[in-house]
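To begin, one chain is listed below as structure tokens, in the form predicted alone.
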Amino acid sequence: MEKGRILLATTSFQPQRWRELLSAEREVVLEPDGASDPSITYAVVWKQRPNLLASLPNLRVIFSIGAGVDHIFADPGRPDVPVVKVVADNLTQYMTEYVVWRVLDHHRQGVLFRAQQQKKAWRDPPQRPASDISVGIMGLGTLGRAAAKVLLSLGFAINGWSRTERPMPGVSTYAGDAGLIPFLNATDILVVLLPLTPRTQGIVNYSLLKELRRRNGLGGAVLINAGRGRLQKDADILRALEDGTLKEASLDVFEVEPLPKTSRLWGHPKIFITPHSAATSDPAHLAPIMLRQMDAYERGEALENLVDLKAGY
């Protein structure tokens, strides 16, 4: 099979360090020739355009830049044809770096002790252990459960949950409707890691921020969302915040992105704020493994990494 051609579409940053790095096996073009241009084969994207891929008539593969592909079902021109997540080493351990780091921080209490820096003040406030604190992980995928196996190695208890059961040693596994609130109510640290579809859009709002333990060594609850942004209600959060509800949180993404200047988000003194960062998109890492994929596609071999069409993720 002749290598077929590559469309990179994307509307959130500049392309040319993928094409850069995609061309130097095949043949990259930023727009089709028309409409209906019969010589693209695959599609490499990020917020395409709507209906540009509608009607490619020999797309065979689209694969996302991302970990999130909600906005490949978000398009109304999307053709039916295989639908390739990104799953890589590096990506995966940007994840958990971000995940480790922000329980760390919030269970050996950084939001305390820069308040006190800044007041110059010398005080030691007691501290629980690992062991203490049960850190629950929404989303049993390749990276919640890379996180969870670290935060195991560091003594926490770990929760999951995950739409079917996921079963994985060390860890508390619920699944489905019947095991979301015991899940929560098991929970001091809840950490997000959810695809974005159309029945998990919103789900971190306030009925759910509620249910979470907060009689706890934490001195209360605390939400961790490096998922998507429209997981979340951030006037939910805002109100769990301001009513005791939570305690802290660490946000790296937001139900709009840039993260407006006018959010109240940005100056809450227990909001900690990533730009959308928890977990880069490396071209260097990533366009091989899409590479290496295509040839495989060509040899008549299976994809991997393949989106369930049905669930969108």
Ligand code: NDP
Given for the second form:
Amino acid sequence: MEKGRILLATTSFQPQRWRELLSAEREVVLEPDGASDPSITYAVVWKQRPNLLASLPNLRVIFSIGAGVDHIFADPGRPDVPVVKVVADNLTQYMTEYVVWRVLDHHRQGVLFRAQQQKKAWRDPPQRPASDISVGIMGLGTLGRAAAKVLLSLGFAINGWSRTERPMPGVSTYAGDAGLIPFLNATDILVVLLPLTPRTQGIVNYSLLKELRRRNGLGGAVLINAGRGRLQKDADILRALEDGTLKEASLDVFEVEPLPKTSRLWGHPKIFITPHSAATSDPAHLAPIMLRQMDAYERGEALENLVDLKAGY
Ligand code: NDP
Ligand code: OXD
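Form predicted in complex with the ligand structure, per the form predicted alone context:
Expanding to the full complex; the earlier chain stays at the top.
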């Protein structure tokens, strides 16, 4: 098979670095130049313009620039070709760092200490062991399992929830609709690492948060969302923080991104905000992986990290 050309398409960041790295081995066309070019075999995309991919008559494979592929499924003209997502050690490591950082900050009362420091207050609150706290990870996939492993080594009790049964040593696992409420009822700190699909959209809402456990030394339930913003209802999180359903939250993702300056989430003393930066795709690490995959595909080998087109992730 001939060495296929690449269309690089993104609406949300400057693609120059990606272009530089990918064009070391293949011809790369930047959209809009490549639109409807019959010589394009691969599309490397992040939030591409809707219907752009439908115009490529010989497209064989779509590569997502991130682990999430909801941006591809949101395209009404998505062609029926394989989609490859990012699975990479450094992305997984970044996400593990983010999750462990946020869990430890809530566990070690970062909100309280930052408020005390503002007031120059010298007060030593009681401490409790990590083993008293259970962290529930919604989405026990590549990222969820890696974070679970490190949290387990720190002594936290870990629950995991997935669509299908996903046993993991040391983790209490739950699956599907039937497993959701028991999972939440056993969880103090909820970490959301789900993909955004029609089944998960809006799942992190007030009634779900109500089901979390609150009988721990933390003094309340905590939400950490680094999956996708449209998994959650921003207004429900505010309501839950205001009536004590939630004690605190760390949010990396939001229903609308960038988070509008008018959002009440920005100024909330119990919310820790990062701008969708829990685990950033590094072109220097990921472009060679994509190029390797293209070479393998052209040798007739199977593609790795394929998205299940039916499940949408
Ligand atoms: P995976 O596909 O490896 O794992 C997804 C997990 O979610 C699986 O355990 C899957 O279940 C579970 N899941 C999917 N749908 C459902 C459902 N309806 N009910 C219950 N469980 C469900 O994905 P990754 O771990 O690689 O990534 C997860 C998400 O993290 C990405 O989709 C992306 O949105 C987000 N992300 C965010 C980043 C950031 O910077 N904020 C960076 C990178 C990723 P099963 O195991 O049964 O298939
Ligand atoms: C991803 C992301 O999906 O950065 O990789 O959000």
